[in-house]
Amino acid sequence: MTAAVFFGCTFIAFGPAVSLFLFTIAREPLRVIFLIAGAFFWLVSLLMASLVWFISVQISNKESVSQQKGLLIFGVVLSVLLQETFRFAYYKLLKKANEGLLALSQEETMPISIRQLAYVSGLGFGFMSGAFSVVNILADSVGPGTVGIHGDSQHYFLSSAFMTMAIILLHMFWGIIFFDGCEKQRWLAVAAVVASHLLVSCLTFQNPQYVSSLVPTYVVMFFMGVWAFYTAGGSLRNLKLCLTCKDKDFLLANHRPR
């Protein structure tokens, strides 16, 4: 039973993201490099947030419950702000890198577009965020022990897996919207990304009332997904053509000479 929980939660949490990686990134070495770099930037932001939070805990009154709770909220907010700061720093770095690649390339167009960079870097952020969110939970799911034996919720592992999947996809959507906002100087879009990230992170304080955290998170994910879809140039017409395999431009774009 523990093995079924482990593999089931792993596939729920990382299945969509791994599928996206295999079908859209894995065959392009340049995209893989940018994805790994994005994951590294997220990791550095977490390291800085963890360092500040650790120092704050050490100098605080550990016997004060209210103070420790306040520090936890402070840590979450700081982590989100640092993640978005490093997303902006990564955007600036990618702009410079893309200009350098264009200078070295013999072609007149950039080897990878800003929209592609936004998608790849967002997925890199999501992969690393998801891994740190759920890896310890998955390790505990192997056993020994029985979830809910003391009256706690039996949906802990399943809820954590669905929350991780949402966070990974949200990072991808946030990356697309954030990069587009920076590129076109639409700072309200950038602010919306930061605000929604803060909202989703603070919703986890509702746990173990998982419905109160999961349902609003998936509502935010839906709207961010629609926003990212249209930001990336999508429309209902080309979505219909793509699903019915009638989009000739899409088919030609993915055609590879043998």
Second form
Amino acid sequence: MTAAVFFGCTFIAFGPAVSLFLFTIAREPLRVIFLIAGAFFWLVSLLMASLVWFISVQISNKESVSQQKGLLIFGVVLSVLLQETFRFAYYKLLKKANEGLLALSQEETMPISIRQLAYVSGLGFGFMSGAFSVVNILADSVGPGTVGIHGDSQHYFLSSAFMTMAIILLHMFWGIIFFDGCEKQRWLAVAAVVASHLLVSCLTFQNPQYVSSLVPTYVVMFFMGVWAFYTAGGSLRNLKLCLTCKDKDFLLANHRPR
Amino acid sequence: MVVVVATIKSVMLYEIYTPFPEETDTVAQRAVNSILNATIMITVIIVMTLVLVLLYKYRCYKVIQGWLFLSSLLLLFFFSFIYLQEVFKTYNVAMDYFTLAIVVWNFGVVGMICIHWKGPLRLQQAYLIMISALMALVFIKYLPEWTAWLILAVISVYDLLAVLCPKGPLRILVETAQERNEPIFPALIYSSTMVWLVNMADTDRPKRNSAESPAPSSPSQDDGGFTSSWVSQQEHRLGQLQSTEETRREIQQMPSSRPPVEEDDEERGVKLGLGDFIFYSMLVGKASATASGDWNTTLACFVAILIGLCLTLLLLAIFRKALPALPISIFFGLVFYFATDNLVRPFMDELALHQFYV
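Switching conditions: you have the form predicted alone, so give me the form predicted together with the partner chain.
Now the complete complex, all chains and molecules, led by this one.
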């Protein structure tokens, strides 16, 4: 519960996401707007899920611990499903908005492609999801206290931070795969996204056995990452060209000579 | 908004100063008191707006200019002094008066120059932001809880009426200014560029850090004295703490589509009234101060206000006339504040307890 823990956990949880934001999104106002709109959609989905959960708790037996836990699990599953529904709704809205934008502006091409939108909206979902999950925990870590003094796990903060990082990156990958699936009518991809989201959330039910929840989550994240990479048009050849600074398109886009 | 939240979280300032106290016994009594407080404030605001409109209509420019100048003076020197005092108290920093005097003097003078005369765009933006944050903090400090929420709600409704109704004072102000083809208090507005016209909302965004093409300074900048009018009003009004309204009002007008310049400058930039900044910051500040859900509620209000602003700008692009910037954002902000505090917070707390992730 020191400053080191606070800064360490913050950077673990938000480091990749913030650097992605700074390097790819911060300079383009349009992308920032869509990021915030994505975050808003996630927020609304969470609001609705909490509403349902709250009502169900009010009408249930508040004494029975197992019932409360059951309701919580129900709440989690409902929340995941609602999030994916809102992701779909956001996709529909963006399609409509894109056509509208095209009509409004006098240019020939759209100012932002659906793939960029997929990336940005996924990151928006991820930011909000990660923030809501971990910010209160981070705020508590600055104050005094001893972790796990009542026999709970001592790795609470660290595991929370790692889980949050995985979730944020996963949301981004899911966004890319989901939008692409919707674009090409590949409903299997969409179903896979929903299923993996449910899987990851259900894995967290095993906390505090962190090994059984964190490791599979990271495995899923890795697979989703590779899938998203190929969906977005990447390939081994592209990767090699990029890493050895020989990708002409990339260099041209960034005005670098080679 | 970030400045206000940071200050509220670290510096605890809670002094109440309203005619009707909120520390009452019954809920009903508290509600009545807060309604009375809010009514007093709104009345003062309306009166001041009318006074300003009348002054403008009868061309008493000198009066307005002097008023603004005095306001900004008071705000930049006096309020920042008080703010620094509170900050030093919180962090237990020992500071002598000489150093403080030099710091406040420099801050104030540079602020006056930047706002009322010429200055780099970034610096001017920074000063306007700091002033708005200071005002928001003053509001949060001096207003008890229910009064503040009520004021926010009523202000949005008043804003809507004043700008859109044909007989609304602000609409009269805008139309008078357009008839005379004059700028209205240009420096009371936060602009993302130094330019005049408002174009499509989707091409530019008044993000605090994104200033598009720094266009040549528009002539209005030399129109000194009109900048922190509302600030001045603020000052004078301090006992009652309204005053922002008028300026807010004018500012509200600013994002209106002014008649396009003949040369058809494709100047892009969005202007937002400083009063809007103040009320947005006040909402977020209040959320972070009083919400038991701490950061979740603050984040939710933050995002809600930004989305409200996006929607307002979208409407602006569609309708191309003066629009009130407050109603949508404040409505979203209030809805999300109460919803997050009462519904989402228990859910997230339970999840965090068991370390479940959604």
